[in-house]
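Only one chain is shown below, in structure tokens, and it's the form predicted alone.
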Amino acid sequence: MTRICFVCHGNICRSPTAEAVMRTLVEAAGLGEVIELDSAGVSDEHAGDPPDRRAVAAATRRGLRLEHRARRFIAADFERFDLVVAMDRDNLRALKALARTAGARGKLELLRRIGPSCEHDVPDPWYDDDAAFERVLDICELDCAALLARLRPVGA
């Protein structure tokens, strides 16, 4: 089993659309039985809170389903994942300073450095139009189809 979380500020754009988008390609690879997914913000300040509207009429419109509720991710959260992917640098910078070892620090990653664009940072779309959210699926898409062409086993 491959445990991956995606972070990002507030957990209510970008995270949980990056996790949705993925688990749709983990579904349709058949790999759902291996892959397990999550996503968490770095701050609280949206705790509980469903994803924003923008991001789910978005999601919506591509046929994917935004069912997630807004948690902190926690320095326990290391244990539990095996690759923490962050959307954008100032994301990575709030988990390094979380990691209390070398091995979870290892475990960060930046979702757009994982994919064939090599920017640094997923656009943070909450204070944009509704465009804003159409091109964080679309990076979505690109970025976690990499990843898990990188995940999959050879052959499979």
Given for the second form:
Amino acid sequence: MTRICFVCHGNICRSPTAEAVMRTLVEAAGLGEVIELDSAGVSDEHAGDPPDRRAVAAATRRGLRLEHRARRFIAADFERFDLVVAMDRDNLRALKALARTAGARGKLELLRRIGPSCEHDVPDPWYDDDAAFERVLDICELDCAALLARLRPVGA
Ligand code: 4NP
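Could you drop in the structure for the form predicted in complex with 4-nitrophenyl phosphate (4NP)? We only have the form predicted alone so far.
Every component of the complex follows; first up is the chain already shown.
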């Protein structure tokens, strides 16, 4: 079993989107029993909230369902997950500050560095327009496919 947690700031836009995109890919690959997915935020501002309605609308246009309640990522999560995938470098910095051991730090990844792009961040769509939410989905589709390809040879 490989357990992966996607992490953004509020856990209402980017990380639940990445989780849903990855879940679709994992299930299509028949790996739903061996790859477990979750998402969380480095902030608890939106804890308990459903995903942002703009993220839900963009996901729905691609046939994806965002079903999640926001929660804050806590230090104990480093023990639960094998991989903790940050959406941007601010999120990664916050996670590094929470990681108390070399083992925990070794689980940290930046989503965009997994894929083929030379970028670092999934841009925060919160103050942006609908196109920004489409872009989040485009990035997640590309980089989650790369993440799955990396996991697949070892049978997850
Ligand atoms: P997310 O987007 O980190 O992708 O969930 C944001 C959601 C809320 C805020 C910022 C980013 N906020 O400042 O409340």
